[in-house]
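Read the single chain below, which is given as structure tokens and is the form predicted on its own.
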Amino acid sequence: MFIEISDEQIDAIINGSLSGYRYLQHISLKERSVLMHTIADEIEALDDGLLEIAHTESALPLARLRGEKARTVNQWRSYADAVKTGIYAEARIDKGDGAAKADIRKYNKGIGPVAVFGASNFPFAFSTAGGDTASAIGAGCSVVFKEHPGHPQTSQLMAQAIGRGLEKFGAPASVFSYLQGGSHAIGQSLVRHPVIKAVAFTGSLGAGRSLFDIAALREEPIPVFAEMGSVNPVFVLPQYLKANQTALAAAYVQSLTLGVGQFCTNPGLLFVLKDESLAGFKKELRAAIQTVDDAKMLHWGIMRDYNSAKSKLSMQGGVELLGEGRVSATDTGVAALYSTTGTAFLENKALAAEVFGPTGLLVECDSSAELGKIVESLEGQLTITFAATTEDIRTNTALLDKAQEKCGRILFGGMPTGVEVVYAMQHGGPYPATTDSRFTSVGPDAVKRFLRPVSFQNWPDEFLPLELKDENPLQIERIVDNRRALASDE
């Protein structure tokens, strides 16, 4: 049962987030880091009761939830440590010449209060206390969070942990605010509110695009950092396939069906060249998918949408069922693999649509040239994987060049499920994978989304932000130039 809040309550909560934002802007990077570590400690201290509730609400296994909770704690701590270094302040100091040339100093500051939407498939890592909330606070932005209707109790427990962390540190509660309720109108009001300066969202293309459009139509448009899914193609090249049929089939099916296929990096498309290895590979794929048990999905809405998308795929011309997983109940997600030709794929855009769940499509291509056309036809992706040898790549460098234009992360071997929380991770890609491919939503660099540069010209040192003062009290890395190499009339 949801407790819907009124428009007046929403307005008061969002207006209140301004004081939280201003508080974060006036504490040092070191203090902000300590605050984030304090919140991480409170999340870590939550006992297994949290996991049981999350399991009941999401049907996700306890072992998966325990690992995700640990990842969430690690995100807060790693982002906090990165913020403390000053790497995201990107302080630049041009001291001029003391006469004609001005003293100009620039750094990055938080953009303002940020609206964050919880995701259904990661109740910890991409929800209340997930990476979006952690990176926004790391940037010095207060957060107004909209709970996801798929796991409200879990969300509220995580929100309480954040609140305890704020209280222990001595920060105002307005650094993190929580909007309760399942209505779409609440989220729309949040994005429209003039106090909100950015939006973070993980979910479907339809919902993400709707929020993006609302933000663009505001009197003051604001950025929306929406991650909206991907089909994460896997391209299998000939030499690799010849030597790895059984292992590749097992790895692909395991990745496809991991977590009942409810990952944004789920590899929904598998492209293979027709040759003497293909028949054996299809046999291995069929055998692998038939060993997969059905399982409950996150909630009835995802189950409904999965069955609808799966049915639509199966009815497309030129599509055949290659194999299906085991069925034990009527309300579960059943794994499936279909096949089609490269020609059919190029002629029918519906075959490239995401099926959010444990269903994949094998596309049998006639030639490398056809593979190249397929890469060019793809929409933006989070990931593209090459199951290939080094010699395969040497003879198909054009494919690699084209693939880099279509995704944020490109893999040589392995499978795309599993996203490392590290500096070098890029979890984002060209539209419609995300609304802004320049940024990541995973790893410390996620902080960059919620920053904007500000320059100070000829200001006395005592009034400058700590990051720009001459004495560098934070001991952060800065670029200092005492010369003016370029002249400008602007």
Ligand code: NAP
Contents of the next structure:
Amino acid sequence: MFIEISDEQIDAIINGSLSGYRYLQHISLKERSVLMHTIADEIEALDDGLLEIAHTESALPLARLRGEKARTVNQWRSYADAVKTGIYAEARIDKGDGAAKADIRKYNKGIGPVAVFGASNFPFAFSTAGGDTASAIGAGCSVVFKEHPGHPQTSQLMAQAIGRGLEKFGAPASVFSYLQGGSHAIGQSLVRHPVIKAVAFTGSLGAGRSLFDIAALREEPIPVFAEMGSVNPVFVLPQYLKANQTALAAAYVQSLTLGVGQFCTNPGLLFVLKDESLAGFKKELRAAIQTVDDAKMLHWGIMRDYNSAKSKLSMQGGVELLGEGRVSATDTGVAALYSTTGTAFLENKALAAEVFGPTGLLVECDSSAELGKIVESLEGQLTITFAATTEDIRTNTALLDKAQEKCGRILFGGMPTGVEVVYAMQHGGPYPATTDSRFTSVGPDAVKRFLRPVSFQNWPDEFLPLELKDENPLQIERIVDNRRALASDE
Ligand code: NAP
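Return one more block: the form predicted together with the ligand, after the form predicted on its own shown previously.
Zooming out: every chain and molecule, the one shown earlier first.
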């Protein structure tokens, strides 16, 4: 049930988030880390009732939701531990000489209150208490969260857990504010509000782009970190295919149909060279897709969009149905694999469009040169995967070079679904995968999105933030006296 909320109420909530931001700026990195662990405790303590509600709202299986909840807790804890080390403060101290050279000290501080939009496909890990909220608070920014209409009750339970965490720690409720969803207007006024200094979003290209444009047109434009569409191409090279037809077909179809295909890293495109292995590989792919059961999708709108995108793909010239999954009902997402040629793919941009759901397109290419042209033609992606041997790559190094220009994560073997929450993870990529390819939305480095550098010139120690004081009370890593070090290197 959605509760109507007036513009005045929205305005008051967003204005209130400024005091939450200022509070976070005045506690130390260590205290912020303890606060994040306290919130993690509260999320961890939520019982299976939460999983039941999330299951009812999202149709995601209970086992998957249990794993996602654990991942969400781990995100809070690992980001909290990273924040405590001070690595995101990036403190640099160039001491003055008391004469011509000034004392200059720089660190990163939270950018200000952040608007967060939750994703429908991860009701825990990328929604209310998901990675965007955890990383914004880790950066010392308060959050104003816009509820996703696909899972309101789940969202409210998570918001209450955050609220309890704040209360237990002794932080003001304004560190995390919650706006009920149900209309685009609420999200749009949030992004337009002058108190908001950055936006985090995961969802469709249309919504992400529209919020990005609103943010750019504000009197004071602000950064938008939107994670949107990606078709996550998989390039299969000949030597690898010859030895792995059955295993690769099974792995690809498993990844394509995992979670009814509703992952941002879903491998929607599969490129292969036409050779003597192709006929066998197609047979294996057809057999694998025919064993996939249909299943309920996240919400009605996603299923409608899936069926419409799938039908559009099937009607393109040069596209043939290779195989379809099982059908048991009329309100489910049915898996499908289509095939086309490299020439048709290069001539028709519609074949590269994302079909959010368990549908893939096999593209049969004439030569390595054609594969190269295809990589060049691709839009920005979250991931590109090579199913290849080392020898395959040695004879196709140009492909590897071109692929790096197009994506945030490049895989040698394996499949792109499954995004580990670690420092080295890059979950982002050139537009339209995201609106800012310089950042990740998974892993502790996600915190960096909500920071901005500030230099202090010639300030007495007592007025400096803890990160920059002479005695280094937080014991964090800093680059000190680099000016002298650089000079002595000359
Ligand atoms: P969505 O339609 O993009 O909605 C995401 C959030 O943005 C919701 O809170 C929605 O709430 C709000 N919103 C939507 N359009 C808006 C607009 N024009 N202005 C302001 N706010 C807007 O995503 P979805 O409902 O999760 O799924 C729809 C499609 O998104 C899928 O079919 C799929 O293609 C894509 N998707 C992609 C990913 C990914 O990981 N890249 C994940 C999930 C979904 P309100 O309706 O209340 O405004």
